[in-house]
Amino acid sequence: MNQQETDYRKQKAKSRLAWGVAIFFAIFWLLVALIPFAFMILNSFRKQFDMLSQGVFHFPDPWFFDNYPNIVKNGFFGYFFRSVLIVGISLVLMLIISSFAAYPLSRMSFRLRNLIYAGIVACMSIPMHVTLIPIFKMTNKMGLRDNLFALLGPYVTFALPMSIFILTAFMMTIPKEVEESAQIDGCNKFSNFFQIILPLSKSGLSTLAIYNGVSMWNEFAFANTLLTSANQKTLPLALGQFKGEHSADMPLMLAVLVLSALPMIILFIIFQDKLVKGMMAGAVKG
């Protein structure tokens, strides 16, 4: 066996190797995910007090169906839409501003380029939270305590830093070429970012939308700050009407937690190549 063949087994060896961790990762991380859902699925189907006489991982013995029409009869559907009707106009604002920011960054060069970019990239540092307070006292003076629309201001702000840092990176791959032969055939800068820029941008826009559409999707501290009636309350806090006075029906509540989940589990396995494709472009600058 000559030097050649020995490199290439040793080689062989190491890629196999490899291959064996990550699988063996893989594998780990996603019992990590599947049983906590594994678990609220399988003990959603009980009765009240099943959980106590039988093991959490067994399958119900009787199937109880009851809990999820249940939660239909009492108002789950309103939290849902609501939920729907908030993230989705923030998504929309947020998409819409961050990509008005993110094109003269990336594309063009002035005078405060750097320092407005550095400003906005230092802003991602602050922690949301901290601004509970000044927002719920600004809230109350503008007269918009225990409505809805009052989450607008929270959701498209705090989303905005990281938005426009990550879709300037991807803008700053789309390669100058395109817009300078734009530019040659009579484009202007609107021109070029409404017909040529933004339409490349599609994966990365698909990426923020999913990101932060899962953060606003399960926000809970801003909502429950903000909204007091259960006719404004959004679904995160839909689990707290589902809620006994002096006890809890945990099955009817995990069946909450399902119903949930779903759509933004739903709505990434559809949007999943969208996601990892906007995440790539982003990172790599050719």
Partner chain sequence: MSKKKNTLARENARSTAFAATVFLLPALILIAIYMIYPIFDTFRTGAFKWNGISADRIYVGLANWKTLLADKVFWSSFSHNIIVMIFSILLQIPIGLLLATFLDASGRKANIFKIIWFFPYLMSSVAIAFLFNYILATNGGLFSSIATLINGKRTLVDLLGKNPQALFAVIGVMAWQFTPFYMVYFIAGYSNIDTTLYEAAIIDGCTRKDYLFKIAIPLLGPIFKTACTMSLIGSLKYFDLVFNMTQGGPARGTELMATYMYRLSFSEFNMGYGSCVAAGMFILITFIALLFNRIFVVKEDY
Given for the second form:
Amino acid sequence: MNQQETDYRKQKAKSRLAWGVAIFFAIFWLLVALIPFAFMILNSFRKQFDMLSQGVFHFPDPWFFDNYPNIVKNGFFGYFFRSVLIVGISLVLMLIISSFAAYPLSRMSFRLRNLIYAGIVACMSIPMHVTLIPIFKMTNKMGLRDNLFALLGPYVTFALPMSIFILTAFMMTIPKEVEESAQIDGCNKFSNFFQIILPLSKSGLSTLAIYNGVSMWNEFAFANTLLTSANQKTLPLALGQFKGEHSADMPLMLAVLVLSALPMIILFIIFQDKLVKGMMAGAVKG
Amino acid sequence: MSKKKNTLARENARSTAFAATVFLLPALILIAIYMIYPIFDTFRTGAFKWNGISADRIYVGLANWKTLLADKVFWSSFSHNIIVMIFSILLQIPIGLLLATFLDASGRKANIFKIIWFFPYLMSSVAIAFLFNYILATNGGLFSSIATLINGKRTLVDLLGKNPQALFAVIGVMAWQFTPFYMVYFIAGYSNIDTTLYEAAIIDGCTRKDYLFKIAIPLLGPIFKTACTMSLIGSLKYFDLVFNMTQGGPARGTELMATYMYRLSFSEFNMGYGSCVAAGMFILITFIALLFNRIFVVKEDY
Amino acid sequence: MKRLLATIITAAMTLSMFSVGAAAEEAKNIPELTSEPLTITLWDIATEDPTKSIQEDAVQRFMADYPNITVNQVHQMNDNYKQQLIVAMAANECPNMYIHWSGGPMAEYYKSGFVNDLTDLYNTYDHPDFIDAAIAQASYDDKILAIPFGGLSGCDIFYNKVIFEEVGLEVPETIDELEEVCDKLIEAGYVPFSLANGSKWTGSMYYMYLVARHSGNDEFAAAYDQTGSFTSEAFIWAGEKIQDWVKKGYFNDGFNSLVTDNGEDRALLYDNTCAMMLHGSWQIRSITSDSAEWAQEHLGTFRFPKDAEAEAKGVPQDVEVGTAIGNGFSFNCFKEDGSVDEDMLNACYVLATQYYNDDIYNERQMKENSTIPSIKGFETQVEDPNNKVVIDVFFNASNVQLWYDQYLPASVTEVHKNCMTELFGLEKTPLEIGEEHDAAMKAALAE
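Previous: the form predicted on its own; requested now: the form predicted together with its partner chain:
After this comes the whole thing, all chains and molecules, with the earlier chain placed first.
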């Protein structure tokens, strides 16, 4: 057995051990992530009394299936479609506007660049609750009182600073030469953006879609302040139907939350594949 | 010749400025309307003594700011925020990076891990607050049960009812909720790295470890920095879970700047001072965030 | 406070004599409403059934009778309601008719010009015969500012009859007897009280009652206007008693981390860990809706026991802690120039007194919501045995002390609630929390 072979074996054993440890922790984390989620689902199949008397971390005994039909009966799909509508539109607009803004901030040098960048960071620091009153007033002035689309402005804008910030970082990782070679080919800044930079920022954009999609989907404060009638409200407000001044039907509320998490999970399963493909197939074609 | 070059450069600069303006304009307009105006309004309101609803408000100049500087509750909330910030960065980012690295290394096979690891991020704060209240409960909660098992006799761990552990319990739950996002973020970061780099590295005889530490992680630089900034700002203005789970208690032990500001403005009829707290909070967060970005300069190639 | 009560009682007496005189059912003495189109915005917190359907029904019946008037009924969520109201008021978009819990916030809304004074309307026109405590609670500065409609809530001890029987316990009459009961329960392996003090106002109930039993209304009233102090004898006694009880294990472990909205205190009753729970009487409704069977077999109610020593000294033992109105409606009917919009105010008054609070409404409140209206005469109509105890205690009370956390000014409320966690957590002495209360109260009075 020569030296090289021993080394190779040692290395292989070492890497096997490393993988073992990694998989152990991976499974541990899997449980940490899964267990609360699983109990959210399990508890949605119980009656409140059973949940309280048997304990929250107990399998449903007996299983109780009426929570879901009850939710659907209470207009779940209306809330659901309004949420899809407003989150969908806000997300698309937000992605377009933020990638527009991130492009000059990451790849051009101009006078106000650093100042604007610092301004973006400052905007990320604004506590959301101070904007409630001014935005409520503004919305009424625009004639959008109690209108689903009143959420469009706040949703897009409050996602912008963070998104611009992230996209700027992503666009910075794209090698400079890519653009230079295109410029020689006679492309201007605009076609550069659409033909080169935007396609190369796909992974950044999908991260942002996930991040902001989830936070818009669960957004409560603006929706609660700007929408008042039942036929305009979004999904997070549907919880109110099952929670009064002194009472809350927790299993019913958890059932609502399960149903609202479900589409996010499905979308994530679709989207996350895009994230890996970048690596597998080499989305970056220099 | 030089004159021509000059005009060309100027022309170039002008066209760059033009393009920059066009690209930035939509974002800047929206931000001005929905963010700059409200924050300006906050600073103005902070100069009044006002219950938030009355038509008459009394101009008090800098009196609120003086109160703020001496306000023990505010500064203890701020210190809670700093603790949350430090531990959030120390927990969320490294675990997120670790998970992403594992997924990046194992490829498609590990998809199921990725999907389930992401679940916590999809749960709404209402459900998280509810379930973790029970998980952390002294009686019959997870930690008490584990302690009882280890100790062999009935042992109670009071995580949410006592200080300072309540704050750390909140930090733990926050880490649980937000780590998945950083995981996805770093996966995206990895996938943005040119695959040819990896191929070239392997051909050059690099091990995976070498590739990871010498090529991939340095290339993640800017991404890593933004992740830290996000976690930093996020934890300094955090509100949700604390409001839903502990209401700032026990005895203000988990009071954060945002919950304090909210309580003053919306339940104690002290909008003037509440706005001043919000403005102070805004200044502090911006300052810390910019300082962080100054200190951790990553080579920016543009 | 007492003087106010006296005025109101006299007023109510004159009124009731008057209404006896005009008792004829058909001749209702109510303001004539406008025939012009009118839109009223109404905010309530009735997001869930049956409350939602009961209140929507009242509004629908009103609109059917007055087709020219549109009521835009908006259901806000309870959790963020106070914030919503402040946002609307700050933007000068305050609803014309809105729910609140009276106490400190009602005074604040009134002082800021969002509440119509109803004293004249109330004295001129018909209205339900509200109990005195309800009108006292709907008043501020000798003016009636709200019409009650949410029903009253007492605060009593709910106990597990089966456990009491098993251990051989009688319902205690005095605090000493209560302590004996607790000791016996501990011996038998039960925790006496279930407490979810993460919510803070739950622990406050013990504090309020002990203070009230030891000193009647006097010491709290004196502490409230700071002629006395929150460090006076009854407060110290109450604080010490609580800390003594905590040390003796009268409360479940980790009570400071439990939240009552999550049902964590009820859970401890259901799984037989705890035998008793001091709580608001809405718990009867919650427990019944969780499981009517359990309520039937296990649930019993008794009033907070007497302080025998104080009673011997002549301290009244019939002060009740709770709320006499639950919720009230205040009206915000003003014209652009700041004058009262009489048409709208009359309409709101008729809606609140004749549709909310009418027989149909009250019957549904009793049957579907097991809520007792704060109206005289309803005490005899209660059938549920537990609610019967609540109502007997309530109607025989010499005074109803509104929950401190609603009665005190908002800034003092925060201090009070935090002090409750620290008191129960044995982190501060009764004297220390008394001093904190005093400091906050002084600051609030200075404004």
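Remember, it's a predicted structure, so these values are computed and weren't measured experimentally. Positions refer to the first chain, counted from 1. For the two forms, the rigid core is made up of the largest set of C-alpha atoms that agree within 1.5 Å on superposition.
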inquiry  = Superposing on the rigid core, I want to see if Pro60 changes position between the two forms - specifically a Cα shift of 2 Å or more.
reply    = yes
key: Rigid core superposition, Ala230 Cα moves 2 angstroms or more between the two forms   = no
